[in-house]
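First, one chain by itself in structure tokens, the form predicted on its own.
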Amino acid sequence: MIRATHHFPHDFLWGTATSSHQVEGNNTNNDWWVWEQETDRIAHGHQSGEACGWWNGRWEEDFDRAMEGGQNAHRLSIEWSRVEPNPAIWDDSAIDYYRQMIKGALDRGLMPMVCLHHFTIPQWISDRGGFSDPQIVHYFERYTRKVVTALNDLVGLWLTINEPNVYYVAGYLEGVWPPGKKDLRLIPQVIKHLVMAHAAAYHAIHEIQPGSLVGLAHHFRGFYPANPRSPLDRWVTNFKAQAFNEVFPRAVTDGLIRFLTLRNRVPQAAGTQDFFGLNYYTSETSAFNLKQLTDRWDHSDFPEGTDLSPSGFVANMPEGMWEALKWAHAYQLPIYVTENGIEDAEDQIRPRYLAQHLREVWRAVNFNWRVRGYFHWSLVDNFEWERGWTQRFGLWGLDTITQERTKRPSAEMYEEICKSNGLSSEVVAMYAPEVLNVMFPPRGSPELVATYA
């Protein structure tokens, strides 16, 4: 075995993603939590309920557990319906508990990454349309300045949206999350509401903040065709790739929103990014089926073999993540992974899909491409939208009845890393045994010298 570290440069940010709803518990006043009241919503029936506690003050223990591991920033997000709770009502009180934890996360060594929308919005908003309602635009900008100038002495890393290809998917094509819709002529709407609430936040945040620097969290997902010599099996692939990755980087790099066959100009929405939040989970492979044109698009095929997470959700394919760097860097902007994790309680699986896309994280920086920090998801075990409390994928493990945390050995393998600034051979050999060989072969074997040929 070759004994070697990839190195990271000196100011990375290492860190892990959270969000609101799936951490603090009991956001009694946001469409997510009346869509979980409702039968057959969320997988078992589960619901959010106290989730991790962090509303009742369990963040701080989370948070050191996060200095402790050596991680040196913390994204988080804001519950809009907390801080807005009726329209234009403001609660100042849970503006100040957002205050005490960005503080918390600093005074641990956290740089705070912070998010003003991951996926739930408030009730009232929900009764009035929605994304659907270019109202909307309107009341996000309100939230927007009302939150940085509350917070914009302790944050300068903002992201507006978290995912929005996933919220125009889940929401209107497939109706499994609120607002429960299956029709494709709303999405365009609701894509151009997205891209102009984007743009508003954007240029309100830069107003009251000019340092500052402000994002999107795109969800790349890898596509490829199940048989690359079906010309339908490739055109298949290439209207996903086109409609879920392509559509929202593009217009807020243009102001063109390129939709199917329709095409809408937002020029406000031009160059409002000034960094690139990459979230990569998976890639699958994709076949034509007419079905499937407008069936549920999680649903996904892997090559047979892959190394797959317990339930089927997620495949360890870690040239997706080299495919997802590149695609960001033809964005010519600072790159973050925003999120990257797997699903997998018992732990078997999580180390070795770690150290591999972390590999392809370290070729991207080698190649000079300017990747910032990298942010696992999650800290701790959290509520999964609408597959509930069934996925797991925490470094820490969490009893949802006794709130008890279990450290598992991916923490300690994460906490290494960040430590070290660098991914270890001997941590691989330690905690991902598996890959060893793989990622750092033996001298003279064929795979070094593919490598270096």
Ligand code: FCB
Second form
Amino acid sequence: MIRATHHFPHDFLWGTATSSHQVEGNNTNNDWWVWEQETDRIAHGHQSGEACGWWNGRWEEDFDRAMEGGQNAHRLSIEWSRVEPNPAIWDDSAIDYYRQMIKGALDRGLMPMVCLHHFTIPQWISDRGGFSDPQIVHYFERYTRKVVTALNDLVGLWLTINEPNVYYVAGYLEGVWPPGKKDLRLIPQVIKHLVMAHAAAYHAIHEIQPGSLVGLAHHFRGFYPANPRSPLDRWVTNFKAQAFNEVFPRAVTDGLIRFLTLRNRVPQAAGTQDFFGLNYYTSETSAFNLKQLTDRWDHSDFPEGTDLSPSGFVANMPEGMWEALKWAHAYQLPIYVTENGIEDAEDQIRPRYLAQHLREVWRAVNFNWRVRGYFHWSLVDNFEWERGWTQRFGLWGLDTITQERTKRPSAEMYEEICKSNGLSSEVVAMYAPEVLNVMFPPRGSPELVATYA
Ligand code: FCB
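Alternative state: the form predicted in complex with the ligand, after the form predicted on its own:
Now the complete complex, all chains and molecules, led by this one.
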């Protein structure tokens, strides 16, 4: 066996990512809670309920796990509906609780990266039209100022909005998330308000805390034509990549929203990222589908024989991680991988997924691309939106009845990686032996022939 280690830079951040609604429990005052009470919205009628019990103090034991696991950073989010339960009425006890939580992270050597909007909005804003109402820009800026004023002595790394592209697609195109719209006519204004809200928050944060670093978490999905020789497949692939991947990063770079044939100038959004937050999970193939012309004109799939997660939600396609990093690198900013992971209750695939994806991150580091950290999704199983508790993304498993946590082999593997600041052939041999020869090819083996373009 070849013995080798992929080393990472000495100040690299190793963490996990979570979000308020998915872990806190009893977030009764936001649009998701209301949505979960309606029938047929969530798989098997699941609800977030107690979630991981973080609002009851269980963040402490989970931060202990992160610390003991050698992590030095944690990404979390603030629940807007707790901080501002009614318009301009602030709950200082909620802010105090976040202060405790963030101090708790710092005490354990976990550098906090704090996200201000991770999919949920207070119910009172939802009643006023959410992101389709222009007032949201003002509301979001006001809330941002409140939070950043209260926490800037503890936090220097901010994310304004998580995955604005997923947000508009799930909430306004597919209608599977609140507000449950399938309305193409609303989408341009929702996109515009997301961009404007981000820009307003970016400027507000810098006004309060000039030295802070502010970004967004962009979700990149790799799109490949099902048949590369088919011009229609190539067209639909390109179309999806534009509409899904490109809109937000380009808008916050040059202040121009390009959505389908529409162009919208938002000059205040130009240059509003200090780093590039990158979420990558999976890639897919797209085929042009004439039969679906009236609905969607494409058929999405995974390449034949792909290594799939149990519910078929995530394909283990590390080449997409490379594409994602290459794409992010083009923005010439420091990069944080703000999410990456796979649902896998039995932990059958996760070890190799982790090894293979980190290998791509390491490759980027070796090109001197400014990749500053990696946050695995997630620390412990948590509430997976419309998929409820059917998908398990945690390094630690969760029993939602007893709140008991179970350490998965991947947690041990990640611990070895974080503690040694590297990914070694020994660790791959121990936890994901099936990919050892692909990742660390023995001398003279055909696998030495480069598998990546
Ligand atoms: C991302 C979300 C995160 C989690 C993972 C699995 O799109 O940001 O909240 O649901 O997917």
